[in-house]
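Let's start with one chain on its own, the form predicted alone, as structure tokens.
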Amino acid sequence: MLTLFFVDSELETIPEEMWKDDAVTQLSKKRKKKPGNLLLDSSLLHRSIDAYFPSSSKRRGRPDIFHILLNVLNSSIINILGELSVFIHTRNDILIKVNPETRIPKSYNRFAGLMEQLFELGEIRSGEDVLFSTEKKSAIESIKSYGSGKVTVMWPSGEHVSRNNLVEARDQTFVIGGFTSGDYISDLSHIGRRVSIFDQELTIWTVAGEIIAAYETYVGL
């Protein structure tokens, strides 16, 4: 089993500090939802994020990258074969567990609505099946609870390894930063080895895709 953890992911609802912001108020009225039940989306609220969180405005509010990521992972061969387990840990220490059989909406707006529902209700069901569920857990607690095998942390400044040497066992856990720039917020200094596969920052779906390709090669697919 290949287990992927996306840690400190920039997937969250609008923080309380922003609720009275003019742009947030307008969006709330348009969507007919309370600000705290709306996803923080930098494509809609970049100026507001920059005003309230200037030190982290370049990375916060990126649900779009998880829409792309989950569609990529969902359609991978190892996911179809039941060999992939995916967890999304957010900057607010909310752990999202993804059912591998969940069909990810191709429409971003539908995906965003689904994530808003998930944060509000704590789980998304289809009949008896739980598609997504959440629990309050730190990154380390999450990895210790649901990780499988040896843990490897993807880090741009980590030990450089080739893709051929990335996967070392059939049961292995990889930690990937769930953000577009910067470093982990969580302290991961005492867990796993730190490795890099390229000398520049890559998108999270590119990193995940390289790991999946390496895993499929390792297991002979």
Second form
Protein chains: 2
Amino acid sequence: MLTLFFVDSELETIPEEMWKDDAVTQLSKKRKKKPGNLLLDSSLLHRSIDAYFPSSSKRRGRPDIFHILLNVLNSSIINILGELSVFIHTRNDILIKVNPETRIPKSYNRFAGLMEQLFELGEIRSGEDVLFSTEKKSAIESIKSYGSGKVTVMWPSGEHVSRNNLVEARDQTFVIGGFTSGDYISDLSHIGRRVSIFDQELTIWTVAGEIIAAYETYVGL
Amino acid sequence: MLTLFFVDSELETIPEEMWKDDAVTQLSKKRKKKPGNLLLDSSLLHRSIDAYFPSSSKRRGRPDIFHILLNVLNSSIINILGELSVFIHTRNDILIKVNPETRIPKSYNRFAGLMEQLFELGEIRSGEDVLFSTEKKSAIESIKSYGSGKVTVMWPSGEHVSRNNLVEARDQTFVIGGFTSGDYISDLSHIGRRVSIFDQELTIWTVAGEIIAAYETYVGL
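Mind giving me the form predicted in complex with a further copy of the same chain, seeing as the form predicted alone was just shown?
Let's see the whole complex now, leading with the same chain.
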């Protein structure tokens, strides 16, 4: 089993500080939902995010990258074969458990609606199946509870490792930052080896895709 | 150079037959664009597509999959290294040439707006750079003009090949169907070997990702 944790992920509902913002009020009317039940989406609210969170505005509110990421992960061959486990830990210490059999909406707007429902209800069901569920857990607790085998933390300034040396066992866990700029907020210093696979910035789905490719090569797919 | 062609891609503006449809008229008002300048998007217009194109309704209007696909391709390591060439041939024989340096919008709505502009203007520029350009060309002509090295056609019922045997040279071309169901519309029978890498249906970005992984392994990345 390959286990992937996306840590400090920039996936959250609109924080209370922003609820009285004009753009938020407008969006809330348009979407007919309370601000606290709407996703923070930088492509819709980047000016407001700049105003309220100047120090973290470059990274906040990125459901778009999780839409692409989860589509890449859940349609991968190792996921179809039942060898992939995916957890998304958010900046607010909410851990999202992704059912490998969940068909991720290819339409972004549907995906965003689903994430809003998930934050509101704590889980998403389809009949008897739980598609997504959440619990309150720090990054470290999440990795300790659900990680399996050796833990490797992907870190742009980590020790360089070639992709094909990333995976050394059938049971292995990788931690990837769930953000597009900056560093981990959670303290991961005692969690595992820190490695990098490339000398330039990569998107989170590229990093995850490289790990998946390494795993597939390792298991002889 | 790895060259990828997505053939018979379900990427098009709203066809003339549908312009008087009620849902299309409404969308056109809301978006303040003529129907012919709007993308056909099955997540917005699936009932109308069903009504006007019953025989192809399952596959028509899928800009969403190209949003995910191009994000996967253009952020891949081999693309950053300048070793990837991407062409999208549509069901209407429009060939879209993707500049490898184009940053694909992570927001779907921005991507869709860009594709609408592309179909309207024939190209998208940013300063002196051409981000996307189009020409009128059949699939075969496209592959003959821009393919490089041996051509392999990905085909679900093709001969099974293990991923790591897909790439046999530094210069190679792969053809992938740009649709989620059905078969190629273009006649590709004389184009090259038809192969399959997995016995179940895969998304186009999974197929492309596997080819990229095979290429990276081949060139020793």
